[in-house]
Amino acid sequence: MGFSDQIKKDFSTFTMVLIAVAIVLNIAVGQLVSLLKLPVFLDSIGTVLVAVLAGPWAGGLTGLLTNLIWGMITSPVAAAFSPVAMVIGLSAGYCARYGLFKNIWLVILSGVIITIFTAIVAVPIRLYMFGGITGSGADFLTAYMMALGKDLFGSVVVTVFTSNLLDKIVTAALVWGIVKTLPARTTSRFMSSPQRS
């Protein structure tokens, strides 16, 4: 099957829908977390979702998208990380496409692989565009690290990977509890669902 050909599977009728709800439920949750604080993110649900079920590039898109609308309409900063989100659910598809979504043990590992693409794409944003400080509740960490001698650059990858890899271990747990309970006939719909492997 060629490129173009896998394309027109990965993003069917019911892979774009799933992408609008998947972009909705991501700014809901990031925007409640973001409101309340927490130190992670919860903002890439949707993105995972979409990428565990319909692989990397319905779920690179839907990172993609999700940041970009969220950036429009309430949050700059958020349009600003739209390659994280992007790479997000580049790299949860290929976990999921290798078969790291089938038991709890690789969705752990999943999350971890996750935090390694997001932080070596976030880390130059937060320190290049936003001088380390984004306004988020992980900066509550990086002015922690600074109080106690580290550099900027230390304490930012040292925010950025801890933040992440609770944030993407959570997300990827969250995400293989929902498709293990949607009925086989929903994920049968999808070429990447795990269920399909």
Contents of the next structure:
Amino acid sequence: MGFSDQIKKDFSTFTMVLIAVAIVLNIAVGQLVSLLKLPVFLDSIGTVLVAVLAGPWAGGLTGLLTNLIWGMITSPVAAAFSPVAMVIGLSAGYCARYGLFKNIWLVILSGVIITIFTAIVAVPIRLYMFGGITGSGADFLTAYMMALGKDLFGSVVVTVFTSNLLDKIVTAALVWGIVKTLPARTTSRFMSSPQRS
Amino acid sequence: MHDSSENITLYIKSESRIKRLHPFNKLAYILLTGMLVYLGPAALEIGLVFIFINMLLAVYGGVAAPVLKTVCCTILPLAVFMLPIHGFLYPDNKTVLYSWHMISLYREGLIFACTVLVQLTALLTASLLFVFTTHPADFLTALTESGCSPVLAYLIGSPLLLLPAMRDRVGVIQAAQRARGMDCEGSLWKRIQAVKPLLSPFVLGTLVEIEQRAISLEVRGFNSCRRVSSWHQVEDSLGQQICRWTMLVCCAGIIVYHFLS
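Could I have the structure of this protein in the form predicted in complex with the partner chain, to go alongside the form predicted on its own above?
Let us now look at the entire complex, which starts with that chain.
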């Protein structure tokens, strides 16, 4: 059985449509939030949502495809970070599978776990592909850490971690809130959806 | 998918040999560029050669102006941060080029920054050639013809079609919540409070629609295992296939070279 047949077997049509809609959610919500000028991007809300509802691999696929499509509609630079988006989906999915999407404290913990895995993948890409600098405001932090005498690797780790932590915690909390308000007939479609209390 | 997706992706309508190339060849070329520039010997020189070749190809393909524009928009802001940060602060800095009071500019940092910028520009121009000259429909047809499940084509194609409608909906929700007195420009706390009324109707509304979409797909035989025939044809020839495989073999060769040396 080929890879694509495996995808077909694992994912029902319902999951498939959820993934397609979640990709659009990622892109549209990212735009919606940038209008409010908040210190978060929330551009992985769809990815985490799919991961919680339909499992880690569906979440990973959502993240991967989101950034690839982003590369086609804005700039190919987004495609370079597609492994990062994939890991966000995978780690969120495993957090949900092991019961971390039950109450707000566990959800905050999931946000921290997702940030750690994000950093593991994002740091090498930032470091080896972009030389540690990506042309955003976060570069000031990298420069500051380097001025304090940290090496490039350490500076990038600190930058990635701090710029993602709040975003991932808020994303996880919002998704938890959304899943709670979804009608039972929608959540019951998925095997790995958390038990409603 | 012809009309709406043309406006939304970066694809530019043009008639050239590069446009008619098989999409997989262009993808293999991006891979080869990335491998050579990042893993090959002498990154700076190879990168410059590739930027030159890619710009020639862009002129030939009739997309030189948009490629130049995107490269400037992406690489210039990077250069503005990268050159001073590495020039002043790169950890391996030794040779002073220029010094003024306490601040000095170093050679090693500048060389490192230039190499990274050249590597990125080479890879970016190669990717832009793909993005600007490949119609999404050509790419999706090529994916399906190569034996990929139509599911994958659906997952890439349908967001491109959904996005304009979703953007309209975002605008409608914004207008509606503003009419009810939502504050988008006030203090930080006011803006945080605005997240929920903006997000929840949008996210919940789209999720509720999923069921209808899934049913309409299944009714149209989406789960059928038969191979579907397509109206859309993508040109492919033996020469192009050989080219494609040669590029992939070269990539594998570069990886082996990199780990041996």
